[in-house]
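Take a look at this single chain, the form predicted on its own, given in structure tokens.
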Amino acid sequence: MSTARDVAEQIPPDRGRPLPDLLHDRRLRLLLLASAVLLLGGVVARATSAQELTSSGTFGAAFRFAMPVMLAGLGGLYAERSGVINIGLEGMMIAGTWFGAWGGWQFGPWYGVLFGVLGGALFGLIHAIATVTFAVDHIVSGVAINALALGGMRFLSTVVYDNVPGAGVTQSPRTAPIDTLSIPFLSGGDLFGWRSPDMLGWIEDRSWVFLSDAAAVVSGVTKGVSWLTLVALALVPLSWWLLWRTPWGLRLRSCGENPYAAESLGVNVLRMKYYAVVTSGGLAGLGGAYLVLVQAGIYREAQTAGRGFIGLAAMLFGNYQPTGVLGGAALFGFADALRIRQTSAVHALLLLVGILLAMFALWTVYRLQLQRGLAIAAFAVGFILWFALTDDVPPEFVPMTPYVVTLLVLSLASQRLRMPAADGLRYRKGEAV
């Protein structure tokens, strides 16, 4: 008889050192990861004086910012949970920009974001049709998918915007704003018509390393915010619970890992995908109805301006999860309220990226992947020496802050990658392979 310790014998070492215990619990990882760079930010930001690195202001613009990336990442995940691959969602969240401010400025805000859900949905039951029904390739159709969403958003402004004041081929009449609420006593909202005290605000305004710089996390996600915004954040637990709390999420996972095992247990592959890929033309909708509701308030061609393809990226990112959606989306959001807020920011941000690299180099090291470790330490170099033998980011790479931190997050995410088995595999009923 095998004792203990033969058989511990027999277990493959780790492929690195182990964590302590205490470190197993990934919540309490993520937790304090957060926090160590929350600090680090605000070492940074005071030595480098880029106060807009850890500013309310600009945790305010990237929560704004970071929500449509999101709904089109959630949206992205329903699809491919079921085993559809959607990359026309850049043109569903058009379809939404354009039904949204249509909607907003006929009967109101709130019927904005619903004719933008539902013009964001009309393209998923395209796309649904053409790869579920007729069984056209994933990548083809969403193809299409953009750019019929693109011509077609402009065949309708040039027919519904004729002769109308303020709008043209382009761009739609104003439309009204949704209202906003900040938190009594958190962040100066009125109670009962008095106006209470900002005391995140009194915190933020003492300098304080670190806890100044989580009252400004926390003012800046709880002043002013939209209430489109509230129930996009919602839709990140609801999504979670229905897919991996519910038979009909069940169902739908099992459709984008096998969908024959589905099949011969009773499920409907062909309803569960329409219903993931018209769900994911909605949510991308919505996202789209934002930009004009929140952000803009008003149609422009193109204002999506790629955050249907960044929300991919985001999917990816949360390795197929909803919370890590929004956390991908978050790291979008902020560095594109960066670059809005003060372009020193994006110098300082360097050293910051540059630091939390070495950091993550030597973390790799001691997991003892030296080749990806040294690879990840000499990108830490270039961007300590951009910071420290520049003055500042030209103006022509400042826009592109945002999709390179993008691109950069997700290589270094994407070791741990999982899609679903079946995604993007074509389907017919009956025809087990």
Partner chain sequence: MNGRLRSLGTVLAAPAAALVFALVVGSIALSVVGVNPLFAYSEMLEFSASANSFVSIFNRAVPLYISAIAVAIGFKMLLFNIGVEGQYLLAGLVAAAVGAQLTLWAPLHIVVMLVVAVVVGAVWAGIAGILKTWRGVHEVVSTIMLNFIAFSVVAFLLKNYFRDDPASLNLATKPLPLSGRFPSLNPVLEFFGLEPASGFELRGYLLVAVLLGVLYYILVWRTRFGFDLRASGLNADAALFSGVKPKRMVVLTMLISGGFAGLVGMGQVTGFFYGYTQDFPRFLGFDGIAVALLGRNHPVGMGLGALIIGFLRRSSQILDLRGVPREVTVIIEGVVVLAVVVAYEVVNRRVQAAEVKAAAEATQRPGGVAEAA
Second form
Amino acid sequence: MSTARDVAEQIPPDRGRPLPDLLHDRRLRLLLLASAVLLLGGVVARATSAQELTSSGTFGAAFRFAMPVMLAGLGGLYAERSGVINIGLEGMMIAGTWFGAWGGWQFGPWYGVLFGVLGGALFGLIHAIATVTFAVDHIVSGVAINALALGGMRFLSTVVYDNVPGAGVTQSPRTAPIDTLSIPFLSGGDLFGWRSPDMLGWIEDRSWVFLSDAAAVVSGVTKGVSWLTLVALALVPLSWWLLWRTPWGLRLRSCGENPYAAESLGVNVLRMKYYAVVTSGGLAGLGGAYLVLVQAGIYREAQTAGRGFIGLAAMLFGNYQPTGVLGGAALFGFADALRIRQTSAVHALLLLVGILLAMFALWTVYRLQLQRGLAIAAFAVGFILWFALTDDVPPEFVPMTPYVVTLLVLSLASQRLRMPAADGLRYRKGEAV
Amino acid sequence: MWGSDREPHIAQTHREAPTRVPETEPRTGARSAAPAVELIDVTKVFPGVVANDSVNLLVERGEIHAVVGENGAGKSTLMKILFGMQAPDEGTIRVGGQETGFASPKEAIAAGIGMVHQHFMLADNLTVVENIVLGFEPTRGPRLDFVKARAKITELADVHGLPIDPDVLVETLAVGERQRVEILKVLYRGAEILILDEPTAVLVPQEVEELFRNLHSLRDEGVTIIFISHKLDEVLAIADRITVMRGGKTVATVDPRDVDAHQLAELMVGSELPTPETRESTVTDQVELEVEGVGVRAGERWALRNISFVIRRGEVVGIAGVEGNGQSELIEALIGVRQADEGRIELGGLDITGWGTRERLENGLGIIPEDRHRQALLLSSPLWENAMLGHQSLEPFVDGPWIQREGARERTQTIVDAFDVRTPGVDTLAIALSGGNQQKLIVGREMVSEPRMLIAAHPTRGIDVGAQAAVWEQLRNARALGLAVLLISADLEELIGLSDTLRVIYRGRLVADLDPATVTPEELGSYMTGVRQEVTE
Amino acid sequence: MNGRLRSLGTVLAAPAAALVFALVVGSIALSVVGVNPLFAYSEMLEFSASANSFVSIFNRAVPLYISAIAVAIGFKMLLFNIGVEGQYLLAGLVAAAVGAQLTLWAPLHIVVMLVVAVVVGAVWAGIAGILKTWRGVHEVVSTIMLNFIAFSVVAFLLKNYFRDDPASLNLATKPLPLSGRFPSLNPVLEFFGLEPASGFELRGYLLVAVLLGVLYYILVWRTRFGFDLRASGLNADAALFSGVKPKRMVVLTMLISGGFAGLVGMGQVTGFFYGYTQDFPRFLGFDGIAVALLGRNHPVGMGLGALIIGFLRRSSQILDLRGVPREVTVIIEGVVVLAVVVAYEVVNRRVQAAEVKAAAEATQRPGGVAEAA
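Hand over the structure of the form predicted together with the partner chain; the form predicted on its own is what we had up.
Let's see the whole complex now, leading with the same chain.
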């Protein structure tokens, strides 16, 4: 008893040649890939004397820069898993920055976190009202939310920061920082008032190819890490657990896959969507608060600089999975960190990207996808030539690094997406066919 | 006259195996004095439509109670009311003697009512377990207890003979398996009253038999089953009692032993079933469409392979087959929405294999798509724009790149008049028309443009009897004038009644070439289910 | 005809309700900061009722209107060009740079510049179109990324190639020759007895905006292309079955949208800055989205929407002088956009339900029952 679906005659898979046996385990594959990239990066860094390409400082910064994007991406994940597209992440993040700064200034940094979450959740609620209750097109509503958040925060600034020294329409007063943590022994953290040795730092200073670079990666995520970073990181496994291991998560996902099925089983679809979109706003708001409280120590207008959208891109890159979101965000964070740490490292990045693309092209050709391989090879040659023919990336181009990387990654990776079946579709109670 | 002695094969299958039915006497009132379900004077009005008009229904405990009626007779609305998906405007509902008014399916489920929808309510990207426990999850602390869930499902599956692997994604399941998941879903919730909405529509005869065996065993365990259908012979084979609905009203409740299919049909439609007349063959020897070795890939397999056939002027070629065997891909390849991965297609002697859809439409190909709302209409646009759809590059709708509003309106008026589309005017939005009138508009817009070749997919699906007869008449007339038609349908009566040649599609291949005048339902059924395969090429 | 009037009424009801709602929210915001809303609103109205304000409102509305058209043409097929921002900046810069190098007969000079702007805008938007069709990258994400990339490219080009005087700190292109400057419409105003103060020039580019509005209407509602476009937006599957090639449609629409976007800033280039400078206005692309939503992608509706936003921005200038935070108008803008989106949805549903009912009544036969759901 089967249909054409499962028994139809097999034809050779058009992915071409199969994977070698060794590479069948997905985790092993990723680990190998990451190691290879790190090794290559170390070599490129030394060859171009752009040591910041693989320094612990860069990885640490990359990590910090990745968090807001990841939080926005996680926000997007909740909303879209419940079937609501959230282009308003940017606006919710803007609200998070403003309220985070205000709460931090008024009551202290952890209150800032709380207010940031609430501010984002408020705009999430507005998005939910528009899309879920009034069935407005999700993208249209998201665009409107972004406009409203921008205007609303500016108004609040004029009202609240009118006579506050150091603050004004476009910025808040400075906020107190959140405590940081270094792991004892590994990264020289304090242990009962005694400063332990910094082993990773020692290894990194030896400048051994790969080993030092690997030490730099670990050092970057264990040295001077903000407690809020740890909270943000914990949200990745927590989200996975919530969405895939609890009844709440199952119901939420069912709304994104087939809301009418969920409705027929007594799931209150509207309410689940509300939960998801408000959570989504709260997470984006947390990302905004992070931006203020950990990264900048101050609120500035337009501080988010499109990170909400990049979070969305990270979510797409991560194929609607929490760990994938983290990966996409890390990539963006790295590009962002590099441009801040050392301009010449961005130049070296051209070479690294060029070589990676060339390898990817070879891989694609190996798997018998000639056309695609050639297209990628063309990009690879372009980047390598750009590197070879210039001494420097023009300073005006440096700020666009993360955006170019995002676009590049999306255009190379976005075709295996498995989006929730009812994502972005209008749902009205009782309209099942 | 084949209407009486050549019933659709599904019916035949069960008429020949009635032995199971009399074995068990209807268990009317066997368990408790209070009936399982009682609806008294239930009325539901939608804008402009009275879907349920003082409906009365009495279902006893432990019986299989069939509710029959034409499409649009109000069966589905009635069941949605009973299941709490829609609120009645008036009337009383009693379940197990208790007066109730369910505000949501959740309450209905709590009262022991379960529903298996006609269109499966399953989430493809969730596993079988997840689909079954959704909304009623066993927990351990805050977690969903998958171990307990799996154990309970396996137990239910064993007890009721409904085998299923709980951990696969639903998207990998076949139709019959999906229905099993649906039934398990309902049983999992401890339902004692099971509503099945047109459960056999998507099944092949063998699957129908299996379903009926399962239903009988469920009934023997004391489950009350409400079986909604418009297939009379199935209903006669399975039901202990039958309630007939017509025009939103319940017109009678009968015992299946006291009536035959004809009497039931008369109750249902108020007159005899339409019976397509036999007629002269109009097939000429001019080939209009020639399909040669066409194959279509779907990912890593072939959705369609080695398809070859010809259609001549004045000929109707019918494609029979269970849905999902490549019909959609065939339609798409023929109109160019999808390019064939191999093979050739010729239309009127021209090789159109590499052509786009628009070029094909401009060269006299017409299409009545499978899914009216999804593929054929702009619901929120006026009728005249809908009449343009598919013809927006042709006169009188356009002149070069410019839209001719007057020309388009006049043409639409012509269609409305000639095809009896009931509408206030050509500026009315398409969404405002009933399904039958929408379909007449679609058929009309294709016919009026006088195509050389028409692909008609389920041309009368979901429309009322009157509109159905009108569409059939139009197709016959056009055929007599030399139109070549490819008819794809799930309605065997329609296929046999209209086709000059009948082909069967199974797993992406044409497996049989049959003469509709001599084919028996058993023969057709065994080809459709793959029991027999005749490679025709 | 009666029915049409009624439907016009319902269509207007939505934005009117949204505007009232936004004013109420604005009033609450004003009250919170201790300002009498009526005082603020009457000051705004009074301030706008002058020749100077008239000129200013129209000058502000023109780029918003063109930007809205660029967005709307994508919206019509549910293609979201959020990248108008980057497209008009890049196009304005390149067109200004090219225009500064030419000496031509005046009308031709301007036309050449406009064509350059259209091409640059279209090419930049086209990248997003190609990424969508070729690699499946959602246009919302790609156009946003392209905005940020455009900002970098603009800064790079202006500093290294198009800069007039490398010694000067002021980054600007070479000023346009007289033949590249769009004449002002002030003589026309004077003919009607309006005499704006010096410095208030009603830019002739207004005429271009009106022409573009007409062009947009004809393109979308009177041509085959427009029919394909709208069909794709209303029901992509049905459009496909009617012979629309979706990929071609996406790329083409992106190109056209980008072409309109290229013209957004040309009023300022040809009529105010006479070149591209660092002070070139930003955010017109995002504002255009708001106007398109306000005007529901309708050429007249968007015109009204642009004027409303223009009015709010002009009249807010008086608020600072009266000690009222003028950012309240930003709130009103934001709320009105969101509210109007919701209001249109509600009205739309009502209108459709009424149509269904009317059709059912008109076709009901005695004794017959139409099909149930």
